[in-house]
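Just the one chain here, the form predicted alone, laid out as structure tokens.
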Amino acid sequence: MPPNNAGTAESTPAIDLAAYRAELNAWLDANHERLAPRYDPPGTIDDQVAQMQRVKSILFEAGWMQRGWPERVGGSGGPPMLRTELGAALAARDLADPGLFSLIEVLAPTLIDFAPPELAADAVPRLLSGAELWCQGFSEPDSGSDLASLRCRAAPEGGNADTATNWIINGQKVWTSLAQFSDRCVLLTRTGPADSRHRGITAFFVDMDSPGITVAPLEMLNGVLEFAEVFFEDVVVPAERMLGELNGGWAVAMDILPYERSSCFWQRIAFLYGRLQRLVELAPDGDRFAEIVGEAYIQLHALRARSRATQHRLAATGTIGAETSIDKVLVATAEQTIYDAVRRLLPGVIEIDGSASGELWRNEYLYSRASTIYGGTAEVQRNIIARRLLDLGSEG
């Protein structure tokens, strides 16, 4: 099955972006009250998922999260763009935190194009309209950023694969974001031979209820909940919620690649801006503050352009590969960046402001620490730049 299908405008008619923005920007004006979070910031991990899955059903109900989905799984069509807009004017406004919301971007394309249309067709809907939450089963303990060594494995049940109706799942899964919060996981496992790697990777579509499946929290730096270790232990799965094809899933994780740079980066880069400004709101202007502000907002601006550059890439021509992992440099860059100017032009608020504002600030600023790690680590991105990009070496 080819990739990339949800990522493409579909034959769509092209659409004025400007006044798409608008008429989302006044429509979330005119329903500020309904979507706004019912906590004071920054909450705990329950309510930002709480929140976000209200928020959802909201922009359901209204014909909202449908926009830049094809027809085919109960969206409204249109370019992705449109959905990318949608999470970008919600992360500026603080209605839903776009690490979390980006979780669609990541997982409904790859389903779309990998699994069977009618599951798609009833799955998709479901997580647009927060019924449900997914999570995504990749890395391992020891397997993080080399996805390829994997070894959570899947055996036909009774030992053919060709005639198997059930797979049975054995191993463990580490740092699968909201996996006690979720319905779904869209799961990667070892189906050939250990030494294998990528080509012996299938991708299944599983219930996170399944008798078996044990999720442990796991507690980041910043005492949030996000993470999880996931074990599996005789957990049974259709085979027809195989995702793609047999030893077919290092595909599946590919196609995840592209949302996983283009559209979700631009719903951070909305955060960041508004962090940025509200900096600007709050930072005595002394000495250095034009220097600090000033090298903060040029790493965030080109972080931008780069962005939609790589946007506009995928939206023409379905596909986008190694060039991204200068995306996610620049992101990782930028965020730690804007961070770092918060702890130096705010002296002491991170450290011991014991405001609700000081432990917003202080969460943040620990997270934006990992930023250099997760999707895939500073070094592992350079490497790929130097050695894809620049032909400066052999991958081995």
Second form
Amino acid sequence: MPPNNAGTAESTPAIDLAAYRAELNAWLDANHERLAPRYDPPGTIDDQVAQMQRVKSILFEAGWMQRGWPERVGGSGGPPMLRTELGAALAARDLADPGLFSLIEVLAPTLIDFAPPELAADAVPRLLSGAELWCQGFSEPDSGSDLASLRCRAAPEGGNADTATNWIINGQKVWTSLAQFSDRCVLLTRTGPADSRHRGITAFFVDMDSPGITVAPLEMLNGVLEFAEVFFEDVVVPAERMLGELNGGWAVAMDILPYERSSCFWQRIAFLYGRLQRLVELAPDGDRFAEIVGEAYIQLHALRARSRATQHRLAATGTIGAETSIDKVLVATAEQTIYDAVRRLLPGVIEIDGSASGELWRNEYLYSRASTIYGGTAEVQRNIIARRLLDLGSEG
Amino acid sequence: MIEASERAAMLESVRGAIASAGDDVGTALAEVGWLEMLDAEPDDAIEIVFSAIGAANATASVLDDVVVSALGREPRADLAVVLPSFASWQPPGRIEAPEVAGQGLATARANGAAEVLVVCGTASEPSLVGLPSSAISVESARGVDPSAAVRVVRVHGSASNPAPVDPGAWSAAVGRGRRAVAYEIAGACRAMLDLARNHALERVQFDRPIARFQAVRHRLAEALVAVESLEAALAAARDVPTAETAALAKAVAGRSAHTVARHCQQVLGGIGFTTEHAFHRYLKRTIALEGVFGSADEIVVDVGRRLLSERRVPTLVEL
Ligand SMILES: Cc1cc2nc3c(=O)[nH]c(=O)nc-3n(C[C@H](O)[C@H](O)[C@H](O)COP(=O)(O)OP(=O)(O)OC[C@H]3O[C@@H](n4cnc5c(N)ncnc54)[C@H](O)[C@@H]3O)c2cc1C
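Complement to the form predicted alone: the form predicted together with its partner chain:
Next comes the full complex, and the chain you just saw is listed first.
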């Protein structure tokens, strides 16, 4: 357990979440004009990023972005579920892409839990206010599911890890979402021997404008340039930018799980309800279609029920763990089921509709194919379930 | 909602009663206070008793009590009820004055009960008739489930004094009945998974326990995901007890039971295909229960029709 857990340790006494939700929704209704995208969705990735940052800045100014974050990083306190409610409301209203917006939940807690306090206090408000974007540099060309094999190296300048004021980074990351838009990166590097696996990894908070960093955007199969390859050539990073302990990077990486598997999922679920809503507005009547819609709905409901229980357990006990692999399987499966339903109920839309609406469904349909890949593949989740939850012993 | 410690004690006494009951599980449950529990804490009582029945593959006619109490009557061991027909959730009876006729499902209690309740009419205008058990004939007690936990019955009696029923009470009876059956299915699913897991750890092929093969592990993982999503849907139906959440829980029960049974059966191989092994009884029970208070297929279509006609997708549960 990290020292200053951003998720729970500071949870204030229970607040009336329903009242908060009502207040939030009333405010979002009243400010709809200001918040709504200025383009015809889906827009380009540049449009979407600009929209998200604009929405964040408006919400920060009005005090919403700070709710649920600790005061020592510029938040206004309260339970983390307040952030979850905000993200879910934005996703349900299509004001910000949930995948991009919920990156906050993947990155800010890492800083809060592992950065030197001054660094966290300085950096987190910039992320919340929309002044900055950050990215997560974990995966490498030869290290996907097997993250512990990563090779991007950080070496102490001058050779002595105890006295070095700088670290020098060399190597490559890949599939780094939003790297080309990002101001900083939470980066995992190899600091131990080549075969030290999870014992020899260290995390750094790296400025993306550091000399020696090259970002090469990669086109996803839906045509969007959302992620990138990132190359590091003798990049100098000050020692104060180390997150957590030297060779303690695995704990940093694992600490993300409770946030990703609670808040991020709830936001994604809110978004999926919104998409199913849009689908039933457009879908033809008939029992064949009713069956497809009904099937998607019961899956989504079971997922929502599961995720709700997970978040309440996190709030009550302060931790969640391997059991959230079940949430991950359900979220990935439900997302693909919903977009499969779109494809079946709106024939021709994903395939050959050139309008903005066709473009949106097509983008999202194609993106949904990745839900069983990112954040730990479907197979990796099943491995974890078998090993950790069913206690089947080791494989092979 | 009762305290966790009290709940654990209740669960233990219910399990114990079922385990040592022999054939008469109903009486054993009555002795540990089933009807009092149902009266005082219906949600806990239903969850604990039906999960335990499912896990033990026990047969007891306690679904009658759940429905009777939801209809606003006092449940008794000699008061039975006719359940909707297989896969349906419409009232099973119809009044063709001066007679009442109909067809539905019933537990073993309908045989020899002092009185059998039959809800007649439609879900929006239901009425209730009490008949002697001689008015109920068992059409078929043979089906997939060797213990014949539910059988097909025909109703033929005289419709003296039908009493109107509040449509809300019928809807509550369906909702509670669905949750009860879904808990029983969940208990059976857990049991199937336990059987398959133990088998995987014990069965050696190619010089190692089959649990070491990834294909086997993934099937069991898939089964666990299905069981836990059913349990989550049941918890949501309990926290937000509406007709919709109960219907969805019952639909998830059908889908999950299918998934769990399929994977567990495969992992069990040949032994799971024999009546020597316990697996078949759980499989058959879940197949039979699928039709009680509406099958997943029927509920899914019904829910989908409503989403399409209202053009609205309600979230049902909040954080
Ligand atoms: C849209 C998108 C956004 C992403 N964003 C980021 C980001 O911002 N930052 C970041 O660091 N990464 C990001 N990723 C990378 C992502 O984390 C990896 O793609 C993922 O971890 C899988 O790694 P891989 O692609 O190398 O696949 P591999 O690990 O090579 O897997 C290929 C196949 O083999 C299977 N497999 C692998 N190991 C096993 C095993 N032990 N048992 C059974 N099957 C196995 C996998 O399940 C998969 O089906 C993103 C990916 C996508 C698609």
